[in-house]
Amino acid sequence: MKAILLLEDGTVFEGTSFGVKGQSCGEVVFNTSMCGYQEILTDPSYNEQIITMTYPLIGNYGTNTDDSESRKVFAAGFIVKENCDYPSNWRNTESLSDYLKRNGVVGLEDIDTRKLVRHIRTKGAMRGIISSNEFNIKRLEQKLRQYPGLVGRDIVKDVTVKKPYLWKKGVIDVLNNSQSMPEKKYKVVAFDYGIKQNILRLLRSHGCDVCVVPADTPAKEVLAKKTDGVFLSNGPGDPAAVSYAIDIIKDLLGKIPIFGICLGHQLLALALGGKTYKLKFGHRGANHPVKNLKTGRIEITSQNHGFCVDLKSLKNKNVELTHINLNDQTLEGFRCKDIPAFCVQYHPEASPGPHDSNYLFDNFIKLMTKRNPD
């Protein structure tokens, strides 16, 4: 079956359909990970994005019931050079194509993904429509023009949890089917802007009693829970558009230890008076080098963001820069000098990706312990 991708600049890629038959609009981006496609598809930070994988063969180990990072697939579409319909792995329960069909996601294969990625790198991430049931370019162009894109829109409201809940699972050892479930010593409230489940697993495996709350939960409700720390999660879209979250963080600053990741990093910067901007094509993959400015060590990191904090905007904000991206020198982390708050732009919980940055969860524990030594 035929499928096509139409970009907003008029470029068309024709290939073969897999996944569900249909069409979908989104921002076309690329991810440089060699594996972890199920985790990528279920990362809520990819809401309204059509993902292109740069690695040529995807789907060879299938999918399973344990590797999802949220309640469903949030990606708007999926593009690969070659999809493997005959996966081989002892954990496999369903092929990638069947997984996409069940989750209502349109897939496109048999295109020159290298050409598409080079186009995005040159022109920048752009709006696109992926279709396997409509091939009239004029009609697709009309539909694409109606799609507003991500800038200036709050799409956190579309992915956040509706009611608070307690998280009860730890990090899973897949070889013996066991979980790391130490004694609960710290009460943590995690704001769900599009949170990945491996973040919650790692918090629980570090001895945290985790309550996940909606993105618009007032600060007074958080403080009333006698919480030891607050976690600001990853999430999709333009951070400047999530004004209610910025105001809530302002009300929490200085009153409780705070740890932010990705969108949480950007929101913390905005709450401190900083600014954010849209990157040309974003950082997405499991192999991005980041320098820890305190230790001089280089961490290979997992990343997924299209917006970034303006380094210059944080000057004179009483913050210390802690991490920098070695590919383009953009900001990857900072901490507040006068209050217990720190954050990073990348994903220390990995999934997929390396585990070089797991120590940041230990740093969060130390911050809470220092604040509440008992």
Contents of the next structure:
Amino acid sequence: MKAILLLEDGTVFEGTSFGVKGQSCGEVVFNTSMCGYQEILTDPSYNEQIITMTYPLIGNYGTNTDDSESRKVFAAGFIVKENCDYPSNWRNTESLSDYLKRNGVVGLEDIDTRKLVRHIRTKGAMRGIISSNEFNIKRLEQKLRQYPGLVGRDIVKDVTVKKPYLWKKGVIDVLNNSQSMPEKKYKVVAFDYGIKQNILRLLRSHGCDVCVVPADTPAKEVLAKKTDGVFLSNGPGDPAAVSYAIDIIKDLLGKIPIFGICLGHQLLALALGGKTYKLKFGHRGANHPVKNLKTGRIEITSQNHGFCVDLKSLKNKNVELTHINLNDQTLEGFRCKDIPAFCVQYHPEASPGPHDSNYLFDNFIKLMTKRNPD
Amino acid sequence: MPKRKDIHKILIIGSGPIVIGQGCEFDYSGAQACKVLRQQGFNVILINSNPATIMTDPEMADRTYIEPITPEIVEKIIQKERPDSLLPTLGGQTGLNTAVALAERGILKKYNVRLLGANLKSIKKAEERDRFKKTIEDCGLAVPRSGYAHSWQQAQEVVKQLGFPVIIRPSYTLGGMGGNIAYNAEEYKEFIQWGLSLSPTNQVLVEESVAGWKEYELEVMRDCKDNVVIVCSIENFDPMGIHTGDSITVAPAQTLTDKEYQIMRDAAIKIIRAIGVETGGSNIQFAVHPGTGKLYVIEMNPRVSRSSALASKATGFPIAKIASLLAVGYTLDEIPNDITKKTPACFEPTIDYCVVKWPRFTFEKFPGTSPELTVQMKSVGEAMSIGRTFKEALQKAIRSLEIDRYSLDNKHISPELSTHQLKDKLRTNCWDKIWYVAEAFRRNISTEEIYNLTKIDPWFLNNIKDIVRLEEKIKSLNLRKIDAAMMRKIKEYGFSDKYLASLMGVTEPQFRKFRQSLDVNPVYKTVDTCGAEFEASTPYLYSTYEKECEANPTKKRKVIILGGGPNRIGQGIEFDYCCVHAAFALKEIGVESIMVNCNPETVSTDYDTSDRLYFEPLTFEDVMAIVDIEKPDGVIVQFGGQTPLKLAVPLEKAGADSAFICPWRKGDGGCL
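Swap state to the form predicted together with its partner chain from the form predicted alone:
Let's see the whole complex now, leading with the same chain.
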């Protein structure tokens, strides 16, 4: 069963189909995590992206009911070197290909994924179409040309929740099948730009009573809820295009403690008058070294972003740079000096990835406590 | 934090002669340490009794003592040389034990010598099992239930609590020497007495058996600012109950979800901190219950180990070199990643291939030794292979072993072996069990049943099943029926030309010619530490059957050096010594050196020993493919021992017309 990938520069990769049969357009990116594919597939930040895993053997441990990061798979397509149809793991409930089929995701395997990754690394992330039912290049090209790509488009609206809801679960201990559910001490409103559930689980396990709200919830409504803090989530696409979110954050600045992750970090920077730009091929993986400029310590971090805050654009703003990426010296985190707000570009909630940066959730709690000493 | 200013003269203790359980991996680590510490301007004093090592070359250290590695001798050297520091973590268990003895006897204090990397307290915490157990439990982690015995009486008490089977581990022995699994009281008594007699402290640990659980290892690095990274994860093909040195092992871990892997990662970081290894590398072993995921910490080596050598070669992250730099005060973010140049060493390598390490046994040289594998190491060497899939790496590893086997065929299994006998064989831990596993699939025994007999994870078993099923298909074809797509698939699975030729009833050169006529040739990919995210500047290559080739050969004058492959009895490290010197000599006369070898324990497979490194099996097929792509001016076959020597004639016949020609024959002035 053939499947192909056509890139916007005309390059074609031919391999074998897995998952569902069909066609799908998206930005073709790569992720260097060696495990955690279920978390990656269900991370809403991958909306409209076709993910290539650099590790060649994917599907080895199958999928299960605990490792999803949202209600469904958001990735537009999935590319691996070798998909495994005989998963082996004590938590496995469904093979990767069945999982992709059930979630309607087009998969492509058995291509030289390293060649594709090197291509993207050299030429930059680009649009592509993955197809397992149409192989006429001309027709696929036409379809791909109609796909607008990510720059300048708000795709947060496609992934955010429609109605507010209360989050109930804590961090799962998979070895003891238990959850960490301490007493709720803080009320937090979390803007859902495409939020990963492990952020919500961690907030809950840090004693937060979390209400998740749609991305366009007005500041007034949030402040009326008498919450202790606001969380700005990760999410897909170009932050500059989500102007309503930026305006809402402007209205919240200084009025309530704010913590942002990934897109939330970019939106906070934009609300403060900073600028964002698109990286050549982004950061996606679980091994990026980030230096905490306050402590000098290195954190190995989970990353997933194609856009980045321009470090220089924050120069005359009242902010302190707190984290920097040691691979390419890009901005990874900052805090406001005069108001209670801080954020990071990377993913302290991990899932997948290392837990080195968990302390940021404690910092959020401290920020909320400082404001409301009881 | 830059280099420490209070260190000037460093004593490094080597590991002495090669013994089972301590091979040439410590020449690799010691040589890296000497080299980098001298580059940093330190005065390096070395003691090692093994002359067949690169590290004892005169230019490696400022002073080299070829003397027995005993506390008495080392004390004399300290007295004479007055080093201010001792780096004990690179010379294996011998180096570590000697350092412990020197510290305990007050010699280090007397001469004001400080231990770098690990201090006495942390070495003791890691090595003495009761202290280790307490440390692990204080971290909120678990170790198998166990008890100590200094006598047979105590041992009887202990086993009453645990029940059989139990593992007996004598304290402070090399390669788990004296370790055994006892299934009944009779065996127990025998093993206890032997264990007590072997332990220098007359102490054995009796431990709840976790035989059959999944076994994992993590290679961890820590710097003086408490930054910790995991260099590599390793999953054992063989379940718990077989010494890691005797297990087929695979990098990275294959069957852990991210949640489970992160639990292990968090545990490893807690452990290295709690044990208190200040700087450098450690190896931590875990057992995982296949049905519940329950995690036990098995042991920790607070030093560079055989697994560190493997992890270094598997990832391109030079653990010994970086451990040395960390020991003298550098932090991980201050050390550049040699391979990418642009990114720092404080990251966790990600690999985009699969690595298989396979132990090499020589039971025929030890008549009377049981060929059963247990918790005491019996292998004498190892080969490593790299492929884009597990199947490819596995089959490449077989032919890397140089035991005249090129596949998972059943040539060595008697056709009279009944299925009943076959199942009995699968229950034992014989060194060649994997061939019986393949045979079981040929006889249509189910994965589930094979798992129940072997406790080898079904993921590995099903990969072998894939190989056997394709092999059956190949057997049903004749050569002319194989088209390019089929040939590509076969080669992607790692099948050797030699085996395929024998299945098709043609000679290997005929098969090779046919394969090439279909335009199915290997390409070379780079080991780059980062899954192609950044450009690699170091040509460290392996073959696979895919589209893009990254070999990018130069137009320089160049010579291929064929290495010695895995260690065996009669071939230790001396051939590696010769190959490394061949590379150095070529450098001196301005000829590009291209190393081909598959032994991860060696200096020759360090990516900075030669100009280019191919981590490949030393067979005609694999070497000839490199000759085809590199078009060298010559191939040096005489320094790697018997293995490459045997390739001289076939290579010459195949048209590597300059094979066996040394550069000096071309008039370069007799430098060699």
